[in-house]
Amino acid sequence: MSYSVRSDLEGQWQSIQGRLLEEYGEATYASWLKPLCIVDQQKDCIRLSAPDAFARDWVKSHYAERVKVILQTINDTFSQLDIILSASEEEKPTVDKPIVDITEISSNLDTRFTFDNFVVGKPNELAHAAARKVAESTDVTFNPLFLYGGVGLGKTHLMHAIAWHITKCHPKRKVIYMSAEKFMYQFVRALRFKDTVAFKDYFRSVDVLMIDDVQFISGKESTQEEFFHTFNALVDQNRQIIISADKSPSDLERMEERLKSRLGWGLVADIHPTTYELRLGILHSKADQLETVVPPKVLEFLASKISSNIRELEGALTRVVAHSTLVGREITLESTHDVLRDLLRANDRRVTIDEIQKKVAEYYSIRVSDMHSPRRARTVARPRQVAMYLSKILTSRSLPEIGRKFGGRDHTTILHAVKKIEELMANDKRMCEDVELLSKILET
């Protein structure tokens, strides 16, 4: 394969990583999709490599179809996608594979997410103060520290900042930071190899256990059972536990009551939606990081127009600065409008999943409660799939988040619904008209 073709493939892969991050959320993306690398394209087959056999098998089962669909939007020269082991991994005998396969903490952490880069305001001051207290103290003050808030408000930033601070100031302390999803998969892996002893010993020997997005184990009874016992063992040993989630412990759906109780034992600190002042401060900080002078009017405009998600806000400024650098055009309000036309249009009218469910239920003459129910009758299932499709198209919510709004369904169910409605729209004129009409109703 020539260098230019290889370069094109790598560019294509980089271009879809943002979409994968948006769809699946930071925890899932970092655990399973970010480690994937583009290998080559052989005729009509693109090959990606995974770091180990377990990751390869899981990606094939849960994410490969969606990765293929997204790749085909920018490369229509292939029809097959294969996930293989990385070259270095293929050389290792599989019998020597350790039961507990944990990546070093430093490789899981983002260097940008430190306390120095975290902008503090009223919506996040309690969470920030608690995070610093836990990071700087060698004693266990709050156990656990439970941080919760909506998507893109800074939970993961604070989690990374705590981990960076502890590993820098107390390098002898054993710290594990991972997503709840990763915890579950390591547990499943231990069960698969019939050696849960190594798993238990590993997780119960740490000084600090940090679990991101704990809501992921909702409904996973075996994983909740193991997490419950791990939690108790660490608390009994006076080891620090730090948890993040999208809701408070008491509001976590399909979570065992005893586990909810344990999660609420320590300090529960929420991160509220951002204020205009905080968003403006974040933009000033981001401009400093980018070493670019951005007109105050542009920063004020962005702070007022993009209000729901810090990640989206910072991404918007990055796009504006990159465009200015690449085309040599001065940053102005006019150029900002041009560069962010799609994003600004989406933020002008924020459609919620609740609104979508209500309008779709009205349109098809079913109850809103049917959107969350397990009923599979076609008269209910098809409208529910339409609502799932519209939730994916019209909102910025990740697939797991959408699934939780539809009665705690798995993200693979949402993917199936999206694909099904896309197929029907391509072949059924009535379905296409229904979806287009509902989209217009919701966007006006």
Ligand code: ADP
Contents of the next structure:
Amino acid sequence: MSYSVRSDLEGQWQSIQGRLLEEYGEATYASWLKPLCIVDQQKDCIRLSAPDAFARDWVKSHYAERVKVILQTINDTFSQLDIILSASEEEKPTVDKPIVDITEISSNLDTRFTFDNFVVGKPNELAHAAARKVAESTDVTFNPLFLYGGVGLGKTHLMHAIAWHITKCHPKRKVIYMSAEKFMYQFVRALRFKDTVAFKDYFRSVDVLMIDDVQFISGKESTQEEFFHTFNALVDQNRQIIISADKSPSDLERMEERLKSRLGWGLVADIHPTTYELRLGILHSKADQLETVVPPKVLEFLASKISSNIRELEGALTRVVAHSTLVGREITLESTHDVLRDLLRANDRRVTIDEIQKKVAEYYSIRVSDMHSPRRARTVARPRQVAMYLSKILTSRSLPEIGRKFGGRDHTTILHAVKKIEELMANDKRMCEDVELLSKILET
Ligand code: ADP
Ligand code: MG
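Since we've got the form predicted alone here, give me the form predicted together with this ligand too.
Below is the whole assembly, all chains and molecules, this chain first.
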């Protein structure tokens, strides 16, 4: 394979890894997806390599489909994906290796995830205070500390921050941070190589055990069982345990009752969805870190528009900054709009076509049924076109989908309506005001 083809492939793989990180989050990404390397492309088959046989099988059964879909959006010359062992690793049981590789633990930690970089606000102040307390005290005050909240709200960040703090202040304390998925992987692997004694010894010798995304082991009975025993052994020895999940202990599904109840024994702290103030604070801090001047208006715009989660918010800012550096132009509201078009749409996805039809019908005093009817009188046809236009702009629905919602019309009819309204808005002030007002009503 020529050098340029290879570097092309590597470039593609890097951008795919970026997407995988966004989709799966740090913990899963670091355990499974980051270690994959691109090997080559042979005809229509792209080959990736995994560090060992178990990881290869795991990735094949859990992530390969998704990786393939993303790869295809970037590179349409291939249709198959194969995952092989990396050249240095032969298919052999790794009995001579320690069951858990200690070096992996610290390389698991993201250097940016420290307390210094964590912005505190109402939604996360309890979780933050609890994390600090656990990090700073030498005796165990509550066990376990259970952090829970939605995706991208800072659970992993706080856990890494605790780990960094403890390793810095007490280098001798043995701290283990791992995703529940990795815990399960280590456990299954220990079973397979008949080395469960080493596994147990290893986990029971730690001072601080952190397991991220514990919801992952829901429904996995033997892993839960093992985890339960490890948990009890550590609590008995007064070692600190920190757990994160996407739900509170009692809401975890397909989790053994006794484990749920154990998980809720210590301090349960939830992280609430972000507020505008917190999002703005995080953007300011992130912009400082990037050493870029971002106009306050742009930060305010991002904070108000991207409310889903912090990972997405950060991603948006990074994109805007990267774009401005690349093209060598200042960041403006307009460039921000352009760069983030797809993301902004996704965040507006909450508006449904039904709502649009209802509001537009109310606004023009026509019946909602007129949205679906074949009537062509201007008094109903124009408002209908406005509703079609707004459906295209405010939702992520495709033209055929929108057509179906308007009495089974063809997608070309929708396209025509979109063009027509755009044309009218350009020439007719009244139409422009109507549409803007309607968008405002629908978006708030
Ligand atoms: P979770 O584990 O809850 O899914 P993460 O901890 O991975 O979320 O956070 C997602 C991203 O948002 C990370 O890049 C993290 O640094 C950032 N982040 C989350 N909360 C904060 C915060 N309060 N201050 C600064 N950055 C944050
Ligand atoms: Mg996480």
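Positions refer to the first chain, counted from 1. Each form is matched to the other, and the largest set of C-alpha atoms that superpose within 1.5 Å is called the rigid core. A quick note: this is a predicted structure, and the numbers were derived from the prediction, not measured.
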| item | value |
| --- | --- |
| Is_shifted residue 33 between these two forms (CA, 2 Å cut-off, rigid core) | no |
| Residue 75: Cα shift of 2 Å or greater between these two forms (core-aligned) | yes |
| Cα displacement of residue 368 between these two forms reaching 2 Å, rigid core superposed | yes |
